[in-house]
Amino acid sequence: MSQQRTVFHADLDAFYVAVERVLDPSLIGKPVIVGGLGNRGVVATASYEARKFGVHSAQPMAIARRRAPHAVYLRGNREKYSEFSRRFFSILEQFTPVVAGVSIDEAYLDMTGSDRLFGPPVEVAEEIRRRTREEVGITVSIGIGPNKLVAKMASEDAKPDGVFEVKPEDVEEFMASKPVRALPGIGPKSAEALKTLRIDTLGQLAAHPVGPIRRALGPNVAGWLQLRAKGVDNSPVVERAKSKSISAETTFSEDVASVDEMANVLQRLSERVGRRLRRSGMHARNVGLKLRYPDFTTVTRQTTLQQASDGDAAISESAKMLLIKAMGERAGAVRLLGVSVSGLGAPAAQLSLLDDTPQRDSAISDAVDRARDRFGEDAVKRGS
């Protein structure tokens, strides 16, 4: 008989608005906000004081600014930011090997069997907390359960700087209470669309009769909803490998001399590798340039992106920079030009509402998707 599962979901608190307070204390008790400060930003992390005023993350900061016009409003700073998330995934590390980053703040750890070393689940998690507190300066809320679902939804009734087990035999029970919208994976469209069948809890959506459900959230989606209101969730805490890379490049059928043909040759291809890495679901970190010269002398570089993308324009910019680098070091007529991107990862939620530019860029791309899709690859062309 195989062992039960035992999951962890370690969620840090307010992570921004924590980090800015250890850094200057004289925030403590006051609203914060953290996030993009221009017009088009959005709410990277609001303080509990801030968030009784209805401000909530990923809003856009004009609203927040509305509803707490007497918080305090920081850009916030990257660099800062990932030094305590690694101090933080240290810590983690030293209790399992398996630990799965979500975001910069948020890991499942599979904590199977770890109970004959470090003792039962909840000790472990009192002993994270503490650590996290005394080596880090910032709390965590900690779910525990015998999946990631389970872990993730437990962890938010931990919040904040609490622990919360749901032991095998309760999970039913614990999900059966809980609104639909508590459901990672349903949006404000499928809550409504339930709305309408009556459905407003996890219990009902787990009992309800499957056939309403298919049609109105499709077919697709309704038996699998149906399994996670009940709890199951048979995912991995490491997902498997997925792949390292993803590449376009094309052969000339005659030598190109002109930089200005070569870059817009560099804007499609950049474009074919977006699309496909906006469909994996990742963001790249790094961007690469492939260059073959008449010799069949292959060069490349690559170059790291300030913040991990899934748009067009941050992949195409980037090769066009390398392109003027390596053209520099090597002028002359090419045969094949290629994009790449590289260090692939789940998307840093949070670090992206950091700057409304990368948001842009993605809303933009996935909206050109959405258009060659729906009329044909030649519907939308950007401009060069």
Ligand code: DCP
The other form holds:
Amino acid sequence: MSQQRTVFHADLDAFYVAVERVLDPSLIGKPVIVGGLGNRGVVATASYEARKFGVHSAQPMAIARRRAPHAVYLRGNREKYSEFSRRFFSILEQFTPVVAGVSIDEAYLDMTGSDRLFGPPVEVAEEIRRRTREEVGITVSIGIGPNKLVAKMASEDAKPDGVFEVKPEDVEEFMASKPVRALPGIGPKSAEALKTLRIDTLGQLAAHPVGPIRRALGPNVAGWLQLRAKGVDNSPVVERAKSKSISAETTFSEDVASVDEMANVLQRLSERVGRRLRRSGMHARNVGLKLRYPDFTTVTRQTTLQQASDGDAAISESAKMLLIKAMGERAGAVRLLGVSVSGLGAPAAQLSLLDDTPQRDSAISDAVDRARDRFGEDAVKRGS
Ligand code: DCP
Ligand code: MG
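Having looked at the form predicted alone, could you now put up the form predicted in complex with this ligand?
Let's see the whole complex now, leading with the same chain.
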């Protein structure tokens, strides 16, 4: 049995229009259309107010002007949109290192395991939505499902400005009622071909004998589409090769000479890294230390944990040990300290009962995170 996954699909609402509204709030509530304004221009996006008149992305602008003559028309500015996109993605990356961007305003997040630490996925999604609203100024909708396909389809139901979760046990029912066109990969031609077999919904597609579907859509895709129609999708959110590291570092305004003070800084940096690691739902195998001397010589050291962990203590103990070693090789003041974790992976299924230290570390760190989430960063200070 493979582990049950939790995947988010996050997609900003009417993205280009939303950015224009941050820059010019007088556009809020009005029908707004962004796109090419010339004779041959097409609509990039329309506000939800304008969509009511039948205006949509990729439509010739001439048709949009006929359907919504009173709307506000804007040319748009890609550079501004990219800037907002970057801010959005940097929020997403704080919740998991497993973020796969698929377009300027859209990403998949593998949130497997995050529920264990932060409560129900819907609450995590609301937190992402709140931060995007407050820090980027625009609304994002999030679909939640056991794989990318279902998460993507759920986000359509979440729009605009909402969350929609499909639990694993509800996937078949959720998929069955959808029209075949709702399945990514089924275009107007395939839908037409299926219609001749009197197949309109994904439920009908899934239940149909495969022979006629092979003849209608081709032998290679028929079986695959029937599985997708049931909501089956095993593709990873990001390819394994992309597995990353998490790090935090600080440059001092004045060089630090006291090893005690360095250790205190490493403690804080370790807690920051640990918190982001726990948000990712992953455990780390390696801990790294980065250290820069006043002459800008930069040293990095790495150690492998006995057991992969997501606890602050495991990280900070390793980082401090590496510091002692580094100071043994070259003592003196430093201008920068950094802590990182790498070798990220899903937590080992069951830790040995005898060896309970990592679990305890993890549990304490979880409690600290929760307090900080509720009362702010400074709510909890560790004793040293
Ligand atoms: N876009 C474009 N041309 C298209 C489709 C989209 O230039 N044919 C641009 C404009 C959109 C942005 O990409 O604002 C994101 O595309 P989406 O499909 O996510 O559409 P929106 O974000 O505008 O709306 P929605 O709320 O449906 O996500
Ligand atoms: Mg969008």
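Each form is matched to the other, and the largest set of C-alpha atoms that superpose within 1.5 Å is called the rigid core. The model shown is predicted, which means the values in this text are computed figures rather than measured ones. Residue numbers count along the first chain shown, from 1.
Here Val273 counts as shifted, since its C-alpha moves by at least 2 Å between these two forms after the core is aligned. With a cut-off of 2 Å and the rigid core superposed, Ser318 has a Cα displacement that reaches or exceeds the cut-off between these two forms. Arg129: CA moves less than 2 Å between these two forms after rigid-core fitting.
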